[in-house]
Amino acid sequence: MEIIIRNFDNQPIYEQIANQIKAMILSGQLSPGDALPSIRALARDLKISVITTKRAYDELEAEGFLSTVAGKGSFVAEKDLRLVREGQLRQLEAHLEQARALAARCGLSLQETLDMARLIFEEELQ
């Protein structure tokens, strides 16, 4: 499992993780009972404290993406992803909407806009 941590992000560290970790969820990368790395071997894999890999766990777990079985590890939870997307889709939405504000607050059109955001997912993919 490829977790990528960004220092110069503004995002905590355990946000990264749970965040990319419930990407590969959804995009089926990682399916319903599949096991991922122990708390102690990815926050070692990841170079980082194992209390920042065990909060991004609990949130993980918090939002019904992972069950966790004592002495076995945590596992990808078995869960009706289509509802989990939808809810994402209408935070997009949300979040999409508050971008379309600031936007027209700045004075920018709609072919700024979306160059600006083709721009910030061109950076992304390097």
Given for the second form:
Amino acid sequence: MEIIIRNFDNQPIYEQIANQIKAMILSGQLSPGDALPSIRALARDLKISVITTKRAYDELEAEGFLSTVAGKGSFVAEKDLRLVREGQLRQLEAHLEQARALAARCGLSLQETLDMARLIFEEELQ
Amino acid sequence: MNAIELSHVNKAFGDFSIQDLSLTVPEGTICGLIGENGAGKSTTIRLLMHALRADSGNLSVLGIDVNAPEFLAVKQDVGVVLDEAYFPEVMDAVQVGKIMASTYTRWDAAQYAGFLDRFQLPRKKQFKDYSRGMTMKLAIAVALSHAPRLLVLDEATAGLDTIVRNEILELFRDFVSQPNHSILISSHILSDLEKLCDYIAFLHQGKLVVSEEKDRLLERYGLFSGTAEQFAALRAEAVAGVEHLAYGGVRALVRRAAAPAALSLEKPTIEDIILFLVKGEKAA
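Hand over the structure of the form predicted in complex with the partner chain; the form predicted alone is what we had up.
Below: every chain and molecule of the assembly, starting with the one above.
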């Protein structure tokens, strides 16, 4: 399991952890029932605060990605990933709709908007 | 349970006073106590160890009131490193170990010997010939070798070089990775505390100015750098501290929640936040 904390990232540390674990679950790198490191162990290994680590786990638990069994630790929850994906696709659609409206307001054509999107995608790849 | 609890503590001596200090360190966490020289860090720690008596207020350590008779037993569970040396001058590390073995019921001689090796402390050198760094290392070795549940460290990394300091921070991290182990550490090396702590408590002229989860503190603020014109566009409630630079530049500590989302802000350090907050107070 790979988690990279970027200290100069403006994204809060707990979000960085939660998002990376979420991505591993969604991509199938982590499967339902897999044990996650304990909060203390993860905090120690990443050299970050236990409270922040707990916040990341709490968020994942609230969203149904993790379940914590007292005395045993945290596990990847049995979750219908199709539903999660479905939800994310709906979110993406909503964002794209917003982008379309903004593009219209700025007088950008479809081609110009797509060019901009391509630039953003390529930047991410580098 | 809270490892440390201070509630409305007051202590005055001469022209200095601790005023209405309330602070808790939950079990299992590390709290960094920061503040300039004379802010009251060492006084707070001495009050907690009952080396000083508070004028008013309540203090408890590991759930026991410092005035209670049972507090003596609590000291077995607390590893303390103070900023001044306190071993007899003519003793060497081996003799210190022998004394500690009769002081602490859970003294671990093998662990102590391990720390002496790890810190490369000579066994036969008398304490009066110790350097500042060696003194701190010996004090830390003693504090960690009697199976404490709480470490109380006053400037424990002062006088040590970066590499040794990092090694010691690593020991402290190992310590709190055990369940229910907690640390209160004071330091004026803010970067050390930023790396280590869960909570930051900032004392200024005897008063607690900030007491907060470290990462939330870092998330709340951003650093703005720009022109006076760009700065003027910020809402007043977004600005927590400001510094006008030469050549028209402005640097400011900005509350992210009140700033426009598109505004590009740098991530501050604890030091940035503290400096701006103190300066802001002086200007007010």
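Numbering follows the first chain given and starts at 1. Each form is matched to the other, and the largest set of C-alpha atoms that superpose within 1.5 Å is called the rigid core. Keep in mind that this is a model prediction, so the values were computed, not measured.
With the core held fixed between these two forms, residue 23 has its Cα displaced by under 2 Å. After superposing the rigid core, the C-alpha of residue 11 moves by less than 2 Å between these two forms.
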